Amino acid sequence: MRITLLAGGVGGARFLRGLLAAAPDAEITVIGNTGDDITLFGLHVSPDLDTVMYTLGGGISEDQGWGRDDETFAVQSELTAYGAGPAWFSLGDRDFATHIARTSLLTAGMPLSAATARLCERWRPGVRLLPMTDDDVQTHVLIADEGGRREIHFQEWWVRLHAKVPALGFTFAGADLSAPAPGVLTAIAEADFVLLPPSNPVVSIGVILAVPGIAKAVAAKTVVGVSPVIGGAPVRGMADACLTAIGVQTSAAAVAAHYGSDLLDGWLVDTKDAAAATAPELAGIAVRAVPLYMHAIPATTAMAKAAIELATELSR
């Protein structure tokens, strides 16, 4: 069985744990979001790629869901003492090593996809991890505050401002000029089906689909998504702030309607949202209600099995 996923960070990584347990013999390719990538202290940081890599490789901070376990912050402390910023984005010592290694590979002429593969040689995540593109694509957020109406990098809005300044919109700078990374379109075309884990539909999945060629390739496949919203609230993070900015209600049905029946064939919702199965706006999308809280590996495995079963059913 060949499965391809489009994934962001924490939600996608945790779903993948269950998927690996549910389908241990499957060939799984993960197309990761790089719109969150940012240059800090001269280093190329890929938060979502690293979260998938660390989680599946056994090095993640389980409490946070991101960053390294058993982390120390001596380097960050020294940089702060020098007045080197930004102080609002904290990197641990172990994490710094990853970014130094990645940046060294990129400086030597490797594309991001090849650098990611090299880093994964250490972590052996059990999946093929591909960035959505080797090109520079950045998610920017339009805000209006005391500084006026302006665009800032997604990380500044998310990490420094904690999404407390309302987003007026999002742009994926550079996406229109980008191309899918090597292997991305092939992984989609050769998959038995494509899964959308419970990642942020706007700034995780949406930016991947903004890379020319990816949305068309995905729409040609059987696609099953997992709702990141349960009972009218995001399971994790601030997806509600992102959905509000693009005029989408924070509900399982509204997120599926946002993706649309041209893209989605099936949609898993939590049992709290079972009424979505009869929502008129989801006509043409097969909706199944199952428990979606990923509070433990067995629960996540059952959730992944449900996604596989629905995708297999719809692929016949």
The other form holds:
Number of protein chains: 2
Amino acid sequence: MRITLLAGGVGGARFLRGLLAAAPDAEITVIGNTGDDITLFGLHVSPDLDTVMYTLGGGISEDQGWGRDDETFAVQSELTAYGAGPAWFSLGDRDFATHIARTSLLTAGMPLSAATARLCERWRPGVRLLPMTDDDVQTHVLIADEGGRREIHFQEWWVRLHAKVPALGFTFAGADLSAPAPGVLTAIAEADFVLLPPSNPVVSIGVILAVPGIAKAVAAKTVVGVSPVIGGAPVRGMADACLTAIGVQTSAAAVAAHYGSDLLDGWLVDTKDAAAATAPELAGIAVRAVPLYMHAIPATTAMAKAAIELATELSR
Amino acid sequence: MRITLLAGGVGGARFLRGLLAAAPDAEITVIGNTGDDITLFGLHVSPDLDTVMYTLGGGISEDQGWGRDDETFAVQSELTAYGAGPAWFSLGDRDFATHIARTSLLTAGMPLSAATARLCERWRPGVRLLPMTDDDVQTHVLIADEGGRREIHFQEWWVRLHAKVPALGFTFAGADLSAPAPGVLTAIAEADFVLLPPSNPVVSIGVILAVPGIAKAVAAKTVVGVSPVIGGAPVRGMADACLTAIGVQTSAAAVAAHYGSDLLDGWLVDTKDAAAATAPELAGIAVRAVPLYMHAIPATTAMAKAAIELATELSR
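Form predicted alone already given; the form predicted together with another copy of the chain follows:
All chains and molecules follow, beginning with the one already shown.
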């Protein structure tokens, strides 16, 4: 079985743990969001790729859901002593090594996809991890505060401002000129089906779909998504702040309607949201209600099994 | 009083501690060797500048004489896990922060001299620290071993091979096309005198003098050097391996003769080497014998005082 996913960070990585348990023999390709990538201290940081890599490779901080386990903070503390910014993005020493290794490969002329493959040689995540693109695409957030109306980098909004300043909109800067990374379109075309894990529909899955060619390739396949919203609230993260900005209600049904029936064939909602199955705006999308909390691997495995079953049924 | 020094790493830095104690009101400019600079893991490492900065700024590892105090090694251990090389150059986490900060400034377009000034804003070394050049000059070592006759980077010879493979010669790659960093020639011209601390005469002082314009500017001044050789052996480091390669005996007199009376006006030797005062090859160089071991700051201060006294006498 060949499964391809579009994935963000924590939600995608946790779902993938369940998927690997549910389908140990499947060939899984993960197309990761790089719109959150940011240059910090001159180093290329790819938060979502790293979260997937660390989670599946056994190096994640389980408490946080992102970053490395057993971290120390000598490097950042020294950088602060040098007045080198920003201070609002916390990077541990072990995590720094990943960014140093990646940046060194990129500086040597390697595209991000090849650098990611090199890093994965160590972590052996059990999936093929591809960045959505080797080009520079940056998720920017339009805000208005005492500094005026302006666009800031997604990480500044998400991490420094905790998404508390309302987003007026998102721009995926550079997306229109970007191309899918090598292997991305083939992994979609050759998959038995495509899964959308419970990642942020706007700034994770949305930005991946904004890379020219990806949305069309995905729409041509059987696609099953997993709702990142349960009972009107995001399971984790601040997806509601993103949905509100683009005029989408924070509900399982509204997110599916936002993706649309051209893209989605099936949609898993939590049992709390079973009513979505009969929502008129989801005509053409097969909705199934199952428990969606990923509190432990057995629960996540059951979710992944339900996604595989629905996708298999819909592919027939 | 204005004093300008050409300095390498540990020997220069230790002498500077004594000089700051001996002449607390002097304006001291240090022109540092950057021929040992190396790109490791994509980061610009300036070992000699950092040794001066850390030593005078209170951040040096006193045991080693180079690198940071209280080091940890999380970053390098992770880089090794990624298979990112080289493993033979040990960099601690705190030291990494310096290289990250420097590289980030260089990548942003700052010349090395400005980046060095920025890093020194934190360390406040009490001297003005200038790299010899903002251009890329690399000390290469010609060796012949099982890998054939070839040039390797100075650090590979010094650190990986511990200078045990005989050097057949040195090349200061890029030196002929380099220019002194901003402020270097002025600091020499405006100094009351120039001191050469007991740094390596070949790969520290020698490479600085190879930057076009510096040797001529120095020769025009009163110059007093401090022998890095005591009783036929280098005080520390492996200067003998460098001297042998260029056909200079490892003796206090031979090093002074190598610099020559066109450059040197005065030469401090250890009391063990007092006979150098009458060596015919040192005609035209005022030789004075004083204790030269820098085992503690009072001894080093006395050495620096002797150098100042000799230079002051010779300037009259």
